[in-house]
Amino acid sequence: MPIVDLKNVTFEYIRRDNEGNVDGITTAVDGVSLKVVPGEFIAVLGANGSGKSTLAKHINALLFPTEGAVYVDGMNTADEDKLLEIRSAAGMIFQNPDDQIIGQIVEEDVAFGPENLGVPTEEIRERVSDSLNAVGMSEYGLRSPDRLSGGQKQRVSIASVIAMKPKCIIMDEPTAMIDPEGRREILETAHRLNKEEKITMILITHYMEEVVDADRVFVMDKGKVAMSGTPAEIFSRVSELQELRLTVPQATGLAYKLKMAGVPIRDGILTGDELVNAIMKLWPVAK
C-alpha cells in the first residue's frame, strides 16, 4: 500500500476584492496524481507559483482538495476523525524553523508534540533521546533555540517530528533561509534518515543540487505534474526544464553545453565527479 496516494488532486483558491467579493478562482494544484511507496526518498520541483508547497500542505492535512482525494497510509485525509493520525503519520516541516520551534529549550521543543498525543512520560523521555541523536543535535537539549544556528533550528524541527514517530517527513523547502553549511546538514539528516530509520522523505525545494540522490523526482508547473522520473532522467532534459524557468545542476549544464558543441557525452551526468569520469572515457577519443 502507497504511505503516499493523491488521486485527481485539484485545489483552487478564492479571490476576494476589498469588500469581499468573489473576485476569481486560481486553480494552484490541477488534477494531480501520484503515489509514495514507504521508504521511498522523494522530490518535488518547481518554480515559483507551480504548486509544489501547495500539494505539499495536502499530504499533511493542511489544505484539502477541492475535487479529487488524498491517502495517507491508507486514511483519507477528508476524514475529520483521522486528522491527528494523518497529521502523526505525515509530519511537515517548513522553510522557517521559527516557525515551529515552541520550547524555551531544545528538549522541551521537541517533547511538545508527543505530550499532545498523551505519549506517557517516561516513553516521552526515551523519544526526545532517540530524536536528538538522529539529528546529531543531542548535545544542545538544554540550550535555547535562540541560541542556534539556522540549520541547527531545522534540525530542531526534524527530532520534533521524528518525535511524533511518522512514516513519512514532508520538507517544505526545509533549507530557504539557511547558509549552504546548514544547507547541507539538512541533506544529510534526510537521507540518513531514509535509510537508517525507513522514514519517507518527500522534499519540496527548487535547488537543483538537492534532489540529485532522489529516488524519483516530479516537476510540476502550473499546477500540474509536467515531469516525472530518475534525477537522471530528469535532467537528461535540459531545455525542457529551462522552459519551465528551471536550472540544472552545474555538472548537468556544463555537460549539456559540452554536447551541443559536439562533444560526444552521455546524458544525465549529475555530479562533478560522473562529469569527470564521463571526459576521462572520451580522452582516447580526443587523442
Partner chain sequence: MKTEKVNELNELNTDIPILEAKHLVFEYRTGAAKPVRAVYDVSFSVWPGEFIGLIGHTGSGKSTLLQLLNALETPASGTVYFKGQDIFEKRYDRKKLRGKVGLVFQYPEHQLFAETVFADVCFGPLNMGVDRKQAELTAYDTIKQVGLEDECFYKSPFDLSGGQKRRAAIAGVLAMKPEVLILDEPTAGLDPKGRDELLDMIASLRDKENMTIILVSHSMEDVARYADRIMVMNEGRLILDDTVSTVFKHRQEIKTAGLSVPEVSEIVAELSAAGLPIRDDIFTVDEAAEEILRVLKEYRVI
Given for the second form:
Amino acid sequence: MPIVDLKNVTFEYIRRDNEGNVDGITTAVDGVSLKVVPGEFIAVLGANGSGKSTLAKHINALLFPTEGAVYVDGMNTADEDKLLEIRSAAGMIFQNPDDQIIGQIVEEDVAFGPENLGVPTEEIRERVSDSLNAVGMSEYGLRSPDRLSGGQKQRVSIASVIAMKPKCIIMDEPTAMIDPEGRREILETAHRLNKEEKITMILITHYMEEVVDADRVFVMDKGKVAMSGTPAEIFSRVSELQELRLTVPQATGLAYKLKMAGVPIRDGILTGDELVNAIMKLWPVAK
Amino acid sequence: MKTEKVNELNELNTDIPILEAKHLVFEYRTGAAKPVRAVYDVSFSVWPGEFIGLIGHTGSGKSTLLQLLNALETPASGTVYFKGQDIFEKRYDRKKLRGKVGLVFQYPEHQLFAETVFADVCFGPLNMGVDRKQAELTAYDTIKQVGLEDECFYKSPFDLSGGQKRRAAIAGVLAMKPEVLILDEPTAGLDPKGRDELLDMIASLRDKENMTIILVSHSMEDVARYADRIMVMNEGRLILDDTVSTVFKHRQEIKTAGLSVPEVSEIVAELSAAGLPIRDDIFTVDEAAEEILRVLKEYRVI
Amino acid sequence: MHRLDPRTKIVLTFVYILSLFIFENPAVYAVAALFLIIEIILSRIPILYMVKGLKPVAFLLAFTVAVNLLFTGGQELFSFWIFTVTIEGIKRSSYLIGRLIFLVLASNLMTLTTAPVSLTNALEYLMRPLKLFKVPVHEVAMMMSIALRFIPILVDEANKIMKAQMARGADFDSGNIIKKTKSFVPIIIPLFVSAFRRANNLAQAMEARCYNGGEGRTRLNPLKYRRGDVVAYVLLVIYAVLIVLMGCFLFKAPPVAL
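Got the form predicted alone; could you also share the form predicted together with the partner chain?
And the full complex, kicking off with our chain again.
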C-alpha cells in the first residue's frame, strides 16, 4: 500500500479584489496523481507559485482537494474522524523556523504533539529524549528556542514531528531561510531518518543540490506534475528545467555544456566526482 | 598583493574611496557585565563602481557591519568615511547619508507599508527632502528599472507575488538614488530563475549607472559570477579581502569559516590534481567549460 | 524556592500581596518584611539583583511619595512655599512606599524563580473553577504562553522594521507630536502584517501537530505537589494567622478596606 496516494487532486480558490468581489478562480493544484511507496525519499521541485506548497499541505490534511482524493497510509483525508491519525502519520515541517516552534523551551515544543495526542506523561518523556537524540539536539532540551541557530531550530521542528511517530514527513522548503551550514544539517538529518528510521520523506525545495540524493523527483509547474523520474533522469533534461525557471547543480550544468560542445560524456551526471571520472576516462586516450 | 590591487584600482577610479571603514569595532550589551563583540577591528576601502561580494555564515558579524556602513549602528571605536567624510562626526547628516548609501535588508518586502507600490517607493525620496513631483518621477523610473510591470504601480504591495514584492521593496531604496547599494541576501527564498533575474538587474545597476554594489550572499556561486572582489567575514573579523580568484585559492580558510567554494572550482581543482593541465583560477561554469574544452582540443581528445 | 510547585508560588505571592493591602500597621509590615527577606535568602538570588529590579518603578515610587507627602492633610509638621508636610503624610507615604516595594519584590521573586511556561500552566490549573462560568481557561493559558513565546520575536521584528525604514530616511525623533505619531505608520503596518502572517503560520503548525483544544491533552511536566510545597503552605498559614492577629488585635486598628 502506498503511504501517500494522490488521486487526481485539484485545488482551487477564489480570488477577491479589494472590495471583496470575486475576481477569478485560481487553480493552484491541477489534477495531480502520484503515489509514494513507504521508505522512499521524494523531492518535489518547482518555481515560486508552482503549487508545490499547496500540494504538500494536502498530505497533512491542512488543505482538502476541491476535486480528487488524498490517501495517507490508506486513510482518506476527507474522513474527519481520521484527521488526528492522518496528521500524526504524516508530519509536516514548514519554511519559517520561528513560526512553528510553539514551546518556550525546546523540550516543551517537542512534547507538544504527543501532548495533543494524549500520550501518557512517562511515554512523552521517552519520546522527547528519543526524538531529540535522533536529530542530534539532546543537549538543547532545556534551552530557549530563541537562542538556537536556524538549522538547529529546524532540527527541533523535525524532532517535534518525530515525537508523534510519523510514517512520513513532509518538509515544505525547510532550508529556504537557512544558511548553507544549517542546510547541510537539515538535509543530513532528513536522510539519516529516512535510512535509519525508515521514515518516508517528501522534501519540497528549489535548491537543486538537495535533490541529488533523492530516490525520485517530481517537478511541478502551474499546478501540474511537469516531470518525474530519478534525479539523473530529471537533470539530464537541462533545457526543460530552465524553461520551468529551475536550474541544475553546477556539475550537471558543466557536463551538459561539455556534451553540447561535442565531448562524449554520458547523461545524468549529478556530482563533481562523477564528472571528474567521466572526463579523466577520456584523458589517457590522448596520451 | 593587496597594495598592488589598491593602486591598480586607484588608477581606475582616480580620487578617494567612496566608503572606507577604519578599525571598526562594534559591541552590544546583553545582561552580562561584559559587552559582546560582534565586529573586531575591521578596515577596508570600497572604490566607486566596485561590485563586492560579502560572505560569512549567520552570526559572523556581516549584518552588523552593513548597518555600521550607513550609521544605523554606532561603532564602539573606529569609524567610517563616506567620500572622505567621517560619518560618525557629530554634525554629519546621517539621514542624508542613508540616501547615498542605500541598504536593502534581508526580506525587504517585510517593510512595505503604503497603500500602493507607487506610494511606497516615494517614501524614501520624500524623506530625503525631494519635492513630490520629482519623487514621483524618480519612483516611476525606479519601478520600471526593477522590472515591475505598469499594472503593479497602483496595486497594493501586499497583493503582489513574492518575487514582485521583493523588487518593489528594492525599488524603495533605489528611488533615493544611492551611490552605494548594499543588499543583504536579496535572493533568499526566490527560485533559481528569480535569483538570476534579480542578480542580473543588480549587475546592470553597476554597469549602467556606475553604482557601487556590496552584495551579501550565502551563495558562493552567485558571488563568483557577479562580484569582482570578495570579502569574507568570520567571527567578527574580516579574514579575506581580495579579488575573486585570489580569495577562492584560500580554500582552507573558507572552509574553516563554515563556507564552501563554488562546486565548479572543486571540480576544476580535482581535474587539475588528477593530471589534466588546466588553469586552476576558475569559478564559473562557463569559464570551466571553456577551459576544459580548450585542453581537450589542444590534446586532440575531441 | 526554585523547586516549589508554581501553583504554590502563585498562591504564596497572592496571599502575601493581599496581606499588604488589608492591614496597615508597623508590626504587620515588619513581619511582612521579615517574611520577604527569608524568602529572598532561600531563593539564593543576590540581594543586589533584587534591588536592581526596583529601578524601573523608582520613578513611580518617588512620585507616590511626593504626592502623599505633600498633599495629605493633618497635623502640620513644617511647611515651605505652598507645601505642607504633615505627620499623617509621612506615615501614609512610608506605608505606601513599603507596600509598593514589597509588592514589586515579591512578584519579581516569583517570576525570577519560575519559568513562564510553568506559570501559565499553574494559572491554567488555578483558574479551572472558572470553567464553570464558561471562561475558556485552557485557551486563555495557551494564548498567554504563545504571547510569551512571540513577544521577543516581535520586538526583534519591530526593531528590524524600524531600521529598514530608517535606511529609507525615516525620522522618528523630530517634528511635533502629530508628525511623530504619523512617522510610526511605516512601522506599525508592516508589524501588523507580519504578526498576522506569523499567527497564521503558527496556527497551521499547531494544527499540523494535532492540536485540538484542551480536551484529552496530557502533559510533559504535570504539576505535582512535593514535600516542600506542603511546608510552604504551612508557613503561609502561620504567616496569615500572625498577620491577622497582629493586624486586628495587637493595635486594635480596624482593617483598612481594599
